[in-house]
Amino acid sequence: MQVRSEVTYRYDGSFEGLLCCVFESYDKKEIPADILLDAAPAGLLFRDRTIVTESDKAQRVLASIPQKMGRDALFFIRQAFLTCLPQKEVQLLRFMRLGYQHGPAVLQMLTDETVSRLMKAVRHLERESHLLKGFIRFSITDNVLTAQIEAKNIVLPLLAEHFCQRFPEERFLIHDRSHGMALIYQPYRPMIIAVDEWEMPQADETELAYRKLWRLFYDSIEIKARHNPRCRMTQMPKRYWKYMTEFAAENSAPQREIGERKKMNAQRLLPPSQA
């Protein structure tokens, strides 16, 4: 019988480590209150458990899961992971046990308030991850391509297929500011790292040059006649501009604001055919 719990865990932020806390909450008949990073600050109303990462126990429960939901159910859940959800945790472990005892038809439970907020989320993440596709520009230094974003959502992992597919031969790296991580890709090596500071490459006098001639052909294409800003703020959202080649200043790299980034295991958040 699982009991709601006046316990908190606490893991290393890996997808390894929530699939460890959801053994931890089964073989504990237990559901915790709530599940949070190791650098979180503590709470005041529950007591902290730590859940260590076993390889074993993760790999039971990541066998499970298609066994028991189907394997877009789990494709599913490793795609809510990546997301900004509050308590995305949490929420996960109550979405895998619904899924433990509906099988394959979690994923049409709409009206359960777990999974309709995980569908949310996972949505959200597909559409900035589609939105970045178009709105990552890239700066070229010493022959590699660099670029940096702000998500909201971990995306890399999504864009990554992406962009090794269209730029099979280059090197290149994105840094996520938000996230304190990269994809740094050279010819068929992808991989994500933690990247706690990195700045943009001061840019050339070639590299100035193209993006002058961007700028000019972003303004020359618009119908001065059609101006829509509410259009283009819809289709375009402000939120990106800043690292937008056609929105920089002139002769200046996009500009930076340092936010707080989160550490993370990143290497681990690889689909498993690039890890």
The other form holds:
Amino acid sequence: MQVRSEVTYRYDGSFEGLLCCVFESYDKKEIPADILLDAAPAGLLFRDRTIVTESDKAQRVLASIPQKMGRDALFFIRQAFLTCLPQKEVQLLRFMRLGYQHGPAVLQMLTDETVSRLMKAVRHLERESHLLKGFIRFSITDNVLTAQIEAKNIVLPLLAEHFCQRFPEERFLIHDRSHGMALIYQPYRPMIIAVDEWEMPQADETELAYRKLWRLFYDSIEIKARHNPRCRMTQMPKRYWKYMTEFAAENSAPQREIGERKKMNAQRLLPPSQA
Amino acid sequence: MDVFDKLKILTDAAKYDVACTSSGVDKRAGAGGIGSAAASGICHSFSADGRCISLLKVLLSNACIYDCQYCVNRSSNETQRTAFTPRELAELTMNFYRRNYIEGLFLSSGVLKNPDYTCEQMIETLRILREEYRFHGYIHAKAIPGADHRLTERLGMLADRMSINIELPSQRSLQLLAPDKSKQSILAPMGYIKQRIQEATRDIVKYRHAPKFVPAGQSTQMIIGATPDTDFQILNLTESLYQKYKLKRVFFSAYLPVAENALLPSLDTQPPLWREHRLYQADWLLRFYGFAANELLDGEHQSFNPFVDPKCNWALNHREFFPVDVNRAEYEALLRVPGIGVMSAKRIIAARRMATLQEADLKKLGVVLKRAQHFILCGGRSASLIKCSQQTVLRSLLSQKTLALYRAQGGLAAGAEQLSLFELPAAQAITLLEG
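Switch from the form predicted on its own, shown above, to the form predicted in complex with the partner chain and output its structure.
Below is the entire complex, every chain and molecule, led by the chain shown above.
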């Protein structure tokens, strides 16, 4: 029987790194109190142990997941790794332990605290990426489509497939300011890379005209007798508005005031297949 | 007139059309093309009235030869008339689409000159989009009643969804307010579209690359509250449209007075939004919950209960069906419990394979316990329905605001049997036509 241990793991923030933490947990027959990023400030209560990312250990764990708990579970784990759930690493470790114990049925253990919390986080991720598929606004300069977002979860890997299918012949860039990463596409070559600072290019006359046309459409489509700002807010939370053309001041790009934001290393956060 | 003025006028004229969904078809651009569609549909914005914006919803022209009394574009209305050229509209669509403002185009039109000419103009717009721009995004086209079948056919080959608005739920109402339309002129093309969809589906089984005819199906809409048609009549019509005409969606639109007319409710009439809301709830019950129209309303109860939703109303009037045991009941029975929806019913089925469900677990599965608690058996605990009177249950189902309204109507003094016989709230009462 493994006991909750007095140790905190430190890892490099990569998916492979997390798999190595799982390896370590089984190897030492312990469940760490928490799994933190290398860069996180040191805690007072627990001993720290740095888990070095080793490719062969990660591969062994990775190969065992679909074998023991099925491909759906592996897909779920990859999704959950992209969420903004606090302490997602240690929750994922517990989830995998349940998976090794119960097999594919782990995905049906919806009343288990860990499973239910992770499922909720994944739904939040999926919902956010679904909303952004609609709410992202591109500007066009020199035939390149550019957009910015501030997402809570790491949504770019989920958005990639959608926009690559939609604009197969275009060149586009979506910059996620909150995670310091960008999805860059030129015909048939998508990439997600780390981009900390990046400014939207200056809009030309055509771009400004279409922004204006869109605002005109947006304002005309409302039926005044049914005015219902609360319903709008429920469907389209205000945090998305600042990047949306329809809410921008006349002829200007959408307002962007930005507070504190986390900077992360994009490549390290992504699963190997997408980095 | 420049494109700004045209867009303003033709958006204004189209906004009363309800349908703006982009669902029902999954596809992606081929090489050299642009655009895709997601089966779930994608909303790109929400207007200040809270309604979803997914498509560029405009009229090709608001010059109409018909004189339907309820319509802003009726020929007798003095308003500025204009029309897009097919190329203008196609270019606008593409530019909005590339900026990700929209999921595609919703194209309707007033009847310009005659139905055939109007239909040809729409076809030309769609042809430019599909053939010149190789656009694979979503297109919803309004069929023009009275147009030649061959034109409707061509339009359907270019669109993802087609719709013909029923507008008024009965022949009598049509005669009264839309003398140029008849039940037959609406149902004939609807039947034709249904038949073509079925033929095209059969062809696809035979030949994989058979061209698709309106792959996202057919929809319609009706105006609620302009005429004395009851909820019961409207819901029955809705049900038969799903069954006989295989429609994908039926939309409802609370009547907004746009014309002073002796035949219509007066101009200060508030749109019956709560009635529209109840109809949508009931429509959902028909499509996803296995309810039949005559279970929700009947000859004696022709109107929806304004205080509780149709599912709660049904549950309160069918206490013999409850309690439902969440650990044993079939999916269909779970769906009948207020507070359990399609998602939570599915999760219950999955989760109970692994563990016996307790009441606390249900919350994690997304069940709304406030409503469900009265109607379920869970882990040996009996439902409170057995112990509580119907009035107590009802009181706990209503929000504070609704409860106050209900009390003001003397609702709680009345007997439990009166539940579905409420008077309509005075503030929201609609002025019905004579006779």
